[in-house]
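Taking the form predicted alone, here's one chain by itself in structure tokens.
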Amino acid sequence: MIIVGSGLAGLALAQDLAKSGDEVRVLDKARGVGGRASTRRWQDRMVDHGAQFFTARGERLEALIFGWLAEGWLKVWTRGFGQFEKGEFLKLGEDSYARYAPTEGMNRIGKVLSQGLSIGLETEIVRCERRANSWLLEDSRGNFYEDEQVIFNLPAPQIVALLGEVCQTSPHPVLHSLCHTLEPVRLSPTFTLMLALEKDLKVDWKGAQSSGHPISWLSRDHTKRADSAPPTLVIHAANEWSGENLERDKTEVERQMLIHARELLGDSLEHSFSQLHRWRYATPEVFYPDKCFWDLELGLGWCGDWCGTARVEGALESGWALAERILAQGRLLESAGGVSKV
């Protein structure tokens, strides 16, 4: 099986299948695993520029967290955030719910989940073709990969782009209609601005949420690290604002984000350097109605945080659900005297 995309859903899926004896290969266009659970290293800093933290409600993730805390690379980052409303600070909201963050960056989760897997990085799949009993994938360098089964752990619009021609021309009734089931899914963009601050903010919160304003999130990212970490601020633009400015010159986007951040913080935000990142597909707004998709006859499936539930735990649960579905069908085939392995 080939899994296209090494986001957390794809890695969770790959681990469960590999532990059951299946041969799995993961391909990703990025230089590292984890998808939006990513960390950028620049100058003397490490910065989470995608997913900022995660929570746990399900037993399986809670069990993993228990082990990760014991290993020492994960910690409870905070139990509440500052709250802004239409540019005005309201309060520091505290509750009993733990928000977890790896001390070495969010991409540590992907690194842990990828251990023991066969992963090909810097491999961007640009075309796929359905053959009689297999899928043929082509990457941007002209290399080909063929397998009977393929899983896409990509944003829904990217899956539609890859499968579009196949869906339109295939005589198979299920495959012909598949792209239509993905078209309603909507993911909003987000701009992330990272600032290496000259001095830390004089605030009581580690992270702050904002509504009714062009800025939706502020994080004193260094508070996830060792006490000696230099002050770093991560700023997320609101989804609507990001969509309106998606194709705008990045220099102007950064300038405007700084202006809006100062509106909230009342601070000069003196910084030695900055970096802007655009996430074209960041926040699921309209979800796929199930946790995953799998068709055994076609050998085709998909998973991701836009399937059923968002966030880190949603991505993991999507991958685990797909693995369970694939393995359950394999067991049914074995008991019926069919193939010995899905």
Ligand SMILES: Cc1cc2nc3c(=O)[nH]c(=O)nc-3n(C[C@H](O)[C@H](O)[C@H](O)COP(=O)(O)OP(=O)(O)OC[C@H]3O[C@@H](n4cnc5c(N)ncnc54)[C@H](O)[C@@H]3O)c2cc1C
Contents of the next structure:
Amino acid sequence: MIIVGSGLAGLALAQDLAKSGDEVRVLDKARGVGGRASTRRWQDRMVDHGAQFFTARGERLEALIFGWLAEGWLKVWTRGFGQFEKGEFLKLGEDSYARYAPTEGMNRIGKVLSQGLSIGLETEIVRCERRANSWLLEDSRGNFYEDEQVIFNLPAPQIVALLGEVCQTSPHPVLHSLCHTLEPVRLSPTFTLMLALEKDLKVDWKGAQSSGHPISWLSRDHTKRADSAPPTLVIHAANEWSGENLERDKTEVERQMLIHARELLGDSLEHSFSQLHRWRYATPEVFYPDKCFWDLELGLGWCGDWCGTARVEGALESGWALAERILAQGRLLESAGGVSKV
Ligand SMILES: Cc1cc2nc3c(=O)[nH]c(=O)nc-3n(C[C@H](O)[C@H](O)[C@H](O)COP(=O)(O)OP(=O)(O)OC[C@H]3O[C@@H](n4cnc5c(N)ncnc54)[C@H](O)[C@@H]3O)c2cc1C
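Mind sharing the form predicted in complex with the ligand? What's above is the form predicted alone.
Expanding to the full complex; the earlier chain stays at the top.
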């Protein structure tokens, strides 16, 4: 089986299948695993520019967290956030609920989940073809990968971009209508601005949520790291604002975000360098109506946070649900030579 995308859903799925003895290979266009739960190494810093922290409501993630805390790379980062409303600071909202963050960055979760797996990085799948009994994938360098079973762990619009033509032209009745089930799924964009601060902010929160304003989130990212970590601020633009400014020149987006951040934090916000990241598909807004999809006859499936809940735990649970579905059907293609580069 080939899994396209090493987001947390894809890795959770791959781990469960591999533990059951199935041969899986994960391909991802990025240089590292973990997808949107990612960390940028930036000069002398590590900065989480996607997911900021995670929470656990289900038993399976709670059990994993228990082990990860004991291993020492995960900590309870905070138990509440500062709250801004319409540009005004309201309060520090402590609620005693644990928000977890790895001390060396959110991508640690993906690294842990990818242990023992076969992963091909910097492999962007650009084309997908349905053969008689298999799928043929082509990457941006012209390499081909063929397997009877393919899972996509990509944001839904990116699956549609890859599968669209196959769906439209296929005589197979299920495949023909399949893309229509993905088309309603929507993910909104987010701009992340990272600032290397001259000095830390004089505030009593580690992270702060903001509503009714172009900025939706502020995080003193260094408070997740060792005490000596240099002060770093992560700023998210609100989804709506990000959508309105999506195609704007990045220098201008950064300038505007700084103006809006100063509306919340004051003019004393000084930084020595900065970086902007645009997430075109950040937050699911319209969800797929099931936790995952799997069709044994087609050998096709998908998973991701847009199949469940828009957060780290939602992605993991979608991957676990898909593994359960595949294993319950009791027939994963035996493929010692099944995943072949042709
Ligand atoms: C800015 C931001 C802040 C967030 N904050 C939080 C938070 O604080 N707490 C929380 O719980 N969640 C947060 N989330 C959500 C969380 O990051 C996601 O729910 C989760 O990481 C999604 O995982 P996934 O497996 O569904 O997919 P993704 O992480 O999107 O993985 C998809 C993978 O597919 C790869 N890919 C894409 N196209 C191709 C291709 N053509 N070929 C090969 N590979 C490809 C990508 O490189 C990526 O690795 C945040 C997300 C963003 C963007």
